[in-house]
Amino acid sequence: MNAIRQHLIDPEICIRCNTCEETCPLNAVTHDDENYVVDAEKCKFCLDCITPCPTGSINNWRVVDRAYSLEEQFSWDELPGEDDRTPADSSDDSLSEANELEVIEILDVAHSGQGGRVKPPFSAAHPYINLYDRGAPVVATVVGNYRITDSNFESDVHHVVLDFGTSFFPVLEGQSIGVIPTGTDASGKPHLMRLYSVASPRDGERPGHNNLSLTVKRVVYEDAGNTVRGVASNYLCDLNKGDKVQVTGPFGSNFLMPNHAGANILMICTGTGSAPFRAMTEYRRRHMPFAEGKLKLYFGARTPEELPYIGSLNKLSDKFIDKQLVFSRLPEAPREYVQDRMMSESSELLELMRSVETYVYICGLKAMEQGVEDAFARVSEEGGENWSDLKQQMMQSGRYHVETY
């Protein structure tokens, strides 16, 4: 049996305003005295109902092995859990459903270090997710592609800007999109979708524009004497202005920034793991420059020339953001990693960790994760705290987020 994606309405936050039923061109939305519901047999995911909904209750999706009936939906007081109906494996002729399941698996791996996906901060904005899939992607236009690491160094990182024109494609800081490279693999099948974190704030790379940016490192390495080139990374890095790109998503509803001004946001990353933190920092800079909550970034790279966005980072005021740029390959200097810098600031870090207003975000290569975890444990122990208990408290309140690959 193939998995299917089903559009659902959240009965807990729906205010029964009837905009969805009035807007739907296929009469897929109906209601009784209790709930507004979507008929899975009629819904074709045109998304006309998404924008008019004042609460976001219309924007819910489930991947299931069989559709919830109208009768079941009419009986709900709340949406069923995401694992209520576990989808069966998808066959090769169900590309969009397979794509959906692939995203779930990728995100589960990314969040596995914290034991699974933690709920979002209580003040996070409501995310739109899964608006477009592999079967019906949205097409974006490349409006910029810039190398942002020194051309004299091996690390080739690009800042790619995609414009969505009149297409509805809202994203939040911390979300990801899927990119479908053109062409086919060695077996003649279309290339798989790849996920990339959004590097721009919710109101666009350029404020007020329907666009977003990605931070992409070109992957090229040697394997048994052969040169291997990453399919998606090289595809994106080689794009020219005006090229068209097939995009899916948005994805992710947990790795989101808090919206209240009192939140301390502690960001720890290496390399292109900086993408969501650039988005969060830019949102704060544009809309909350005088927020009382602390903004602190630990950012690791081998050298300054290989650190993405170092130029724009250095221009940010130290009063606005505490930047801890850490380098492991400086000439005639001892190697330093983000966990080393964390330990050198243990007193300040412990104070932040104890605050219920502190939200921790870790993003980058999985190899960095254990070192950061150990640093938190040592800082806690030195301060008389139990890291296991403290971490559990932060996770339960949506304040500790890990996204590593």
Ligand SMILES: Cc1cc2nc3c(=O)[nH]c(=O)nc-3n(C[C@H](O)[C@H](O)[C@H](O)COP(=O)(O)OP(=O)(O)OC[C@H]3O[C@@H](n4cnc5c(N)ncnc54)[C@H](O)[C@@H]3O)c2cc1C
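Positions refer to the first chain, counted from 1. Just so it is clear, the structure is predicted and the values come from calculations on it, not from any experiment. Between two forms, the rigid core is the largest collection of C-alphas that superpose within 1.5 Å. First, how it differs from the form predicted together with this ligand.
Remark: with the core as the superposition reference, the CA shift of E222 between the two forms stays below 2 Å. Positional change of E12 between the two forms reaches 2 Å or more at the C-alpha, relative to the superposed core. Fitting the two forms on the rigid core leaves the C-alpha of P25 displaced by at least 2 angstroms between the two forms.
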Contents of the next structure:
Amino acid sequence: MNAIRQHLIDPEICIRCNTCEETCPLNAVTHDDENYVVDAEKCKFCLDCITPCPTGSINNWRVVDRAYSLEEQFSWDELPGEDDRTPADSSDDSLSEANELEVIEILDVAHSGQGGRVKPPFSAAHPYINLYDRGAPVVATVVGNYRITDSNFESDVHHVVLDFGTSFFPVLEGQSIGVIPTGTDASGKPHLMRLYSVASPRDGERPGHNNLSLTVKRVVYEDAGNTVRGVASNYLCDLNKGDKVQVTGPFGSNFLMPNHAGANILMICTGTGSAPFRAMTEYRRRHMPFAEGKLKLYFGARTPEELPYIGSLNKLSDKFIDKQLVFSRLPEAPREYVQDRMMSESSELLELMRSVETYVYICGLKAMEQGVEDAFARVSEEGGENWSDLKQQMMQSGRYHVETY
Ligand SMILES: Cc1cc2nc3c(=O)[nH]c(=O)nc-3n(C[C@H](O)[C@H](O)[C@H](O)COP(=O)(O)OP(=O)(O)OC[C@H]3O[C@@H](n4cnc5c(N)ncnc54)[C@H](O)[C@@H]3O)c2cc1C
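Since the one above is the form predicted alone, can you give the form predicted together with this ligand too?
What follows is the entire complex, opening with the chain shown before.
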């Protein structure tokens, strides 16, 4: 039986502000005296309504065997359960829809640290999203694949360049793409796609070319005495020039850089979390090298040899970007993490945090999130500011963004 994905509005949270109905380009959103609802026959999942919704009530999805009608939705006091109308076999035919749903869920988890959905910066360019899905991916060609961490060290991170030829695949700094590894999983089903942040600016890894780069860390770990290799990261790290890759996306409509030159961009990352910041920094370097807004980067790694892009980062002048490279495993030095460096220069950081021109981005492993958040709270407290108020203000104005995985 075919499964379909249905977009629904949570009647318990919706404040009936009409924003979704005004935003929808297809008139798929409508309302009666009780509820705002989405017409499954009209909705094409453009997601234009998602970001403007002030409550997040718009961001609800179900995989169902038959769509809930408008009448049914008008009668709801609450959303039906996740499995109320899920078909027993929702696998093959529905792969495409289920996969889009999965991307939304993956991104929701990745962005959960910012405390909910936030707006993009007011000056961000409008992103294209969901142009290609699992059912109809775009095929890219590998034009480069280089290890960018020292081969004597454990961390194996690759810079992978994909070319899209004549296919339309526009991306913005901060967006991600989906990669579908070849082959099947243990149960014989095609592998799920994995998301990877775009590491190059919108005009290409090579300016003016229809290509982009990714920063991929090879995942290898021990499990019950066995060495396990991550499916997609190893697939990507082992690709050769000329290989073809199935790509979906682009994805992501709020972790985007401000376009105006007055914006300060405060970037905090570890490991491959540097990918979107390479893209943003390179965009500024190419197009606004003398912008009045500051660029500041806190970048944590165990050692300099394991810090992706350290060579090119070191070439950027201190005038252009304030780089705080922080290492936790230097011989004969105390362990230092990004949050420690944030604390040790708290007055400068506080000044930036107080500016309405400052846009904060945190990216990397989930494990870094709490430490960074705590550092923000302590810096605020020491400066007499209330961090939760400040964070709230930043979120409401599209100035606080977290993407961790
Ligand atoms: C928005 C977003 C952007 C992302 N951007 C990037 C990026 O730019 N670069 C990048 O490299 N990755 C990025 N990722 C992560 C990426 O999508 C994959 O999750 C990652 O590459 C692992 O996929 P895999 O197929 O290699 O591993 P899988 O085959 O999926 O295996 C990973 C599994 O291994 C487990 N695991 C991983 N490490 C260990 C360990 N040390 N010990 C025990 N278990 C472990 C995990 O819990 C998971 O179950 C991003 C994720 C998101 C959500």
